[in-house]
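Below sits a lone chain in structure tokens, taken as the form predicted on its own.
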Amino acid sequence: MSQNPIVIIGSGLAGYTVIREFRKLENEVPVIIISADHGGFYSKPMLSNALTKGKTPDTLLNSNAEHVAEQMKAVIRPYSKVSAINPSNKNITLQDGEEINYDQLVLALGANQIRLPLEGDGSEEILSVNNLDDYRSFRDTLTTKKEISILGAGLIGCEFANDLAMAGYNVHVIDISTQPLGKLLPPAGGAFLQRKLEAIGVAFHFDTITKRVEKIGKKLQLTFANGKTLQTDILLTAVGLIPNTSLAEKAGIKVNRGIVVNRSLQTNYNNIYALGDCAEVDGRVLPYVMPIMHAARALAATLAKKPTLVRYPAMPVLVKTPACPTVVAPPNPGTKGEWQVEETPNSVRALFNDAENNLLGYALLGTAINEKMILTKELPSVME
């Protein structure tokens, strides 16, 4: 290549959306995508409801690496791991020692599942689903199992619980909180979601700290801080994500909760950028699909020499729990206000208003989700 390429580390939604948007603006600049896995394109959010959608790991894959490379006029390097970023030399080093020079570097490294430091010889048996290969292993394990326990009653935990229960599995969800989606829903909304998921067979264990996981024959036995135990066939962890920052930090790229970038998605090196689950944009970590899409469009323009700041409009989050349709637009962190809640047997309508009665966020459950479009128009932008 006569011109050093744009190099993108990561082949998830963030990395592939950047190159897709970039190719709408610039068709000739070479691009190399470094993928730690097979490099195919799939919708990661669909992993948590694939069972009831009738999707297998194979049918979840939309395009293989070869097809994506041809479509996007890019070089994709599957099963390649980056061992070092060298900002002073403007290159990266792969695990096998190969060096690749770049003109501009995009970090789309994603996030890792948090692993709790649990005691016991069964802790190594805990599964997590963070990519398609993980999901394939999980599905293979499911074929001979019936009792599934999930650590974490957040977004991913509730979505998997709904999917597994609807598919006929016995599901237990354990969380230290007092309700599902404790960081997103007011108590009335959490209680409503809990009732709806319990109605399809999900058993919740709240105010519960898991201490040990031990192998008991073919089962795993969880021991809680209160002394109670629970036996299960599979233990799935879904307690949250932590941005993947170690590679950046070793290179001297500033990190905090995520890789620190400004509104241009630029790190402390002017030709290195980050977006997606690994990035902390102007102090915010937003691990959802819509922020990734907005960030990718802005970054694509910047890479095409049209500097563009990322802007986030109101971005409601649709929770994939068909047993209880739920959409949430959380208020910005630190925002002062109060929840105003209206309940019916079939819905919860919770509006987060400030002292002047301005709408700053909402949580809609059940039939109340029909108000999503109208209410979203009243919300302020997440980031102007």
Ligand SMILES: Cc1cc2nc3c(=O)[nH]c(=O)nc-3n(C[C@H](O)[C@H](O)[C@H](O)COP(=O)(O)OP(=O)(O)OC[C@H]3O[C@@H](n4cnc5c(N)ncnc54)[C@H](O)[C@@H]3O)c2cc1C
Second form
Amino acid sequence: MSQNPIVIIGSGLAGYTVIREFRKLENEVPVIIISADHGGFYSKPMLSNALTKGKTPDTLLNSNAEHVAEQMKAVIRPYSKVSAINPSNKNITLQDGEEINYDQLVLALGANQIRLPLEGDGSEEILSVNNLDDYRSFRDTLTTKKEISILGAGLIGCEFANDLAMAGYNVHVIDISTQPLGKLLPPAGGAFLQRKLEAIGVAFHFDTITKRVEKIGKKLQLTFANGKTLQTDILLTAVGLIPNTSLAEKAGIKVNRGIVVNRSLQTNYNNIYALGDCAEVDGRVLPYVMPIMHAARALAATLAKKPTLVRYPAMPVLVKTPACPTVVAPPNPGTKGEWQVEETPNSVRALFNDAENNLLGYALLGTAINEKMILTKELPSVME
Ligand SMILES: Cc1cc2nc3c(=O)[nH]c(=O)nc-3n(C[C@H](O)[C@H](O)[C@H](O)COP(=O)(O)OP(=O)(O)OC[C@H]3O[C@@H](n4cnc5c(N)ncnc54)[C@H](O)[C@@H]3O)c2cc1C
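Structure of the form predicted in complex with the ligand (previous: the form predicted on its own):
Shown next: the complete complex, the earlier chain at its head.
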């Protein structure tokens, strides 16, 4: 057996699910997990509904790094940033210069929030929430504020809007699109979600490009391309994620939108793998929980010397907007078809069918979410 460990970079859902699944198959092989953050385990999706669920940053943390290390029989190195991967030496370099050899390397590096290039002296005050530490700062800031503006009406923007509005904050959501969840919902679904969120007090500003953010006393003032302005206490950005690829790219690992891997989760180096928000698996970047679970199970088996290809079944995404229960199974990109929408005062049922009437995707809102299980069975796999 090799002396060198499996090294996993990243202690998010991807890194920790791989080790959890691997330990079900293999108990002896040493594993080291290197993480730039605290290394504790928490559920990232809960960050955007924590207020409604009565959770604080402390109660969101399920286990600290020592506890996870014990459970997983692994060495965890929190607050250790990897500065280089050296495939020809089969080692990595940490920021303090320490080198760690690996037998197999797993990249579970996550993604970064996109920062819009906005003008004005308030732009460095813009907050984003993509991990527990970000959320802790956000919650600290919230304690003395009332007006929150969110850039981006996508999944994360809408979930935070719902959570903050329910907790009594005045919430504005600004987006260049004409509807919420523009990439996931047909227009009727977007309009329904918008009405439901407006009913709990969320104010939307669609078709609106933000140009400048300036500090005006304790407030931030947004100036839009149409000349209108909006003052706010806090500005949160949620305009999308960009896979964290720079470390891989510098090491000569192939990168496209994400770190390019095949269905074995293998990069262009046969002992370096990637999964989670940083990875592009057979052409797909899917920054959600379910793809990570499937990828982690397949990769764990491969690392345990049982080569396994990842399969993705249909993977609907539940949008955590209790004011408007929503579940979406977007059609695979590039598939041809049309939305067929049925609307009632309490629901939108949108089915995306091809010319032969095969179901390729759906969006269910309000009471229509009851059909989720039945319709999911009819959907094709995302990746066979
Ligand atoms: C607010 C919010 C709500 C969400 N809700 C949902 C939902 O309802 N449903 C759903 O399916 N998905 C949801 N998601 C997406 C889901 O949470 C992510 O897809 C998933 O958590 C990503 O896990 P990951 O391990 O790939 O990345 P991350 O959790 O980002 O982990 C990346 C890890 O890499 C480490 N790292 C990065 N660079 C280095 C380095 N150089 N050296 C050492 N360590 C490094 C980081 O410290 C971190 O530990 C949500 C996301 C957010 C932000």
